[in-house]
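Next comes just one chain, in structure tokens: the form predicted in complex with its partner chain.
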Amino acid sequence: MSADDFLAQLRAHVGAQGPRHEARHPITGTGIADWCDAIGDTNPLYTDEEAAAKSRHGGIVAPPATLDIWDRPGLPAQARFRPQGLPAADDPRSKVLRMLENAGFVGVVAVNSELEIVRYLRPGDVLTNTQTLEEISEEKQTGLGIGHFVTTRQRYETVDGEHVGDLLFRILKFRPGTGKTAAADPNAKPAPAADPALRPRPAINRVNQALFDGYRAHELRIPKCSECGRLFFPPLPRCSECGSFDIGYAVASGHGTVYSYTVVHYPQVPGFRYPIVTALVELEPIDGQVVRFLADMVGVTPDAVTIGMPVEIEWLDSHPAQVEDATDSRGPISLPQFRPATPTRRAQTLSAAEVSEGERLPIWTLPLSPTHIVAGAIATRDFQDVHHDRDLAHKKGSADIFLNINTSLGYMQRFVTDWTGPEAVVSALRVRLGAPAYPYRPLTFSGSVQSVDAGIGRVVVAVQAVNDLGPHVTGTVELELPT
């Protein structure tokens, strides 16, 4: 069959409207709480009955980014997990996707997701979704491979017919191994994030042993005189203040602020990704004493680092799990790094008048682990294998499992609503996905206020989430703030 004939067959489905699909179960508080745990969203209006009752919603609501997760089929979306007798999904997109898979376009990535929120969902709501297949692109060469973009619109209503939101969704189905980028090469496993095992090794001796033991326990230890309590760094066997040879240590919180920094371009040695941002950090006071500590930074681009920037510790391990009793300089090693401090969630919601156009949100770096990716996928009820099964992800043309779009949306929502405070009402979340978010590649969110309409409290925030492969998420969040 020619490509034109195949496209014609696919496009025969364009314009088709699927059956009104009904969620199998009502939205539950447990489902909402699992989502909040996976995303790290601690907005009390999603989980705390008392706080939610006092809010503008009058009770617990589901996070807006969850609009399109509740009616999903769950694991039975995969044929091998479908109970006998349950027919395959017969909505237009599912039909078209099966045709594409049979033709070898087995790779899949979401490209666009645009959620328009009409009203926040609540526990007990039973959702329905009516899908329209809007567009199928001609065959295109993309970075990931040769494939087709498939665009659908979904209208969400409750079983009672109340319109609660809309979704425009676009995915790319591609042939693995036909891509142009290194990320598309299934044989190219992602480089581990700056492998500490390859780095120049610290010289460990009797004077500094306790501090390096601390590294292995993920404790940042600062030498402390057991007699007079004076803190100092780097370690010495004697307190220069009181003369005691009895030196212990205090454990630092790992929080601090950048005192000075550099960006290393040359020379380049194994174990690092260049350029390296290195920071001299003034640690949060311990017993009222301020000590400085040095480390490389992760999750920050050279143009984003500033003196005074709040940072927190992150541990880089050469080994999958912490190792007990490693005693020499050659074995497994853990090293501290700094990353931008996680911005604190605002408890009192900003009013529109307090927000100005061009204002920047504090940056947020998320050290992405496989657990983040798998927990996010499951909590958003997305059982696509590429989000939890590394072997299948490789087979389908991906270098590793990667973040699903609903988790990206969730992080974006959290990033913005942690900044606004809990009572902001999200009316739209729109994202375009770029570089895949693989494990071990920290994702850094930045944002700025694109527009403010103080009269009606409408604020639009432009958001980008970037990893070292490029922009992962580019999008906007539209909110209503108290006026």
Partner chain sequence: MSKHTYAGKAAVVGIGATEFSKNSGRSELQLALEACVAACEDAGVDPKQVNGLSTFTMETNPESEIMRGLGIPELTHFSRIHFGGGAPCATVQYAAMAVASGVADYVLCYRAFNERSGRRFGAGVQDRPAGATSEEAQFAWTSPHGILTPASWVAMFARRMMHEYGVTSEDFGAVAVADRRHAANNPAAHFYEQPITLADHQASRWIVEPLHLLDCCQETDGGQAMLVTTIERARDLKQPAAVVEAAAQGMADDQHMMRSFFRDSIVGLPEMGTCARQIWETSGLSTDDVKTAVLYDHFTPFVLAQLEEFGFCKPGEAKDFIADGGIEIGGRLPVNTHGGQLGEAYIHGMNGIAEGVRQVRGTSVNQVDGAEHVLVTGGTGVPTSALMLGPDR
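Numbering follows the first chain given and starts at 1. Just so we're clear, the structure is a prediction, and the values are computed from it rather than from any experiment. Basically, rigid core = biggest C-alpha set you can superpose within 1.5 Å across the two forms. Compared with the form predicted alone:
- A movement of the C-alpha atom of Phe272 falling short of 2 angstroms is seen between these two forms when the two forms are aligned on their rigid core.
- Relative to the superposed rigid core, Gly161 undergoes a CA displacement smaller than 2 Å between these two forms.
- Once the rigid core is used as the reference frame, the Cα position of Ser240 differs between these two forms by 2 Å or more.
Having seen the form predicted in complex with its partner chain, could you give me the form predicted alone?
FYI, this one's just the chain on its own, none of its partners or other molecules.
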């Protein structure tokens, strides 16, 4: 069959509307709490009955980013786990996706999601949705592979017919191994391997042994003179203040601010990912004394670093032990690094008059782990194997498991509403995905106020989340603030 004929078969389904689908279960407080745990969203209006009762909502509500998760069929809908006799989904998108998979387009990634919130959902709501297939693109060459973009729109209502929101959703179905890569520069030197285990092992001796013992326990130890109590760094065998050789240590909180920094581009050696931001961090006072500590910064691009930026410790377990149970230089090595400090969630909600166009939100860096990815997929009832099974993710053309779009939306919502305060009402979340969010590649969220209408309290915040592969999330959050 020619590509044109196949596209015509696919597009024969455009405009088709699926049957009204009803969720198997009502929304529950437990389900909301599980989502909050996975996303790390501590907004009390989602889980604290007393606080929620005093809010504009009058009771617990579901986070707006969860609009399209409650009616998902769950694990039994996956082909490998479908009970005998249970038919495959009969909505237009599922039919088209099966056709694409049978034609070899087995790779899948979500690329756009736009949620429009009519009202917040509550425990006890039973949702229905009606899906319409809006568009199927012609065959496209993308970085992931040759494929088709499939766009659907879903209308969400309660079983009583109350309209609660809409979703525009677009995914790419592609053939693994057909991705488009940039032509290599024949004169370019290959980047050195970034595996931290390739770095030179630190020289551990009697002067710094106690510090590295602390690092192995993820404890930031600072040398302290046992005679005069003076703190100092780097470590020395003798106190320069009183001359004592009796040196102990104090434990720092791991929080501080950037006092100064530099960006290292060359020379490039194995074990490091370039460019490297090396910062002189002024630590929180210890016993009334200020100490500055030199370490790498991670989870932030060089252009986003500023003097005075709040930072917090992040540990790099860089080298495995050369000898089992060794506690000297042959043992495991952990190194202190710093990342932008997690912004504090605002307890009192901003008013529209307190927000100005162009205002920047505090940077937030998420140290993304496999647990973040799997927990987010489960909490959003997404059992696609590319989000939890590394072997199958490889088979479908991905370098690793990756964050699903619902979790990305949840993090974006948390980032903005932590800044606005708990009673901001989100009316729309619109996102476009770019680079995949793989584990061990920190995601750094930044944002700015795009527009403010103080008369009605409408605020639009532009958000971007990036990792070392490029922008992962680009989108906007539209919300209403008190006037």
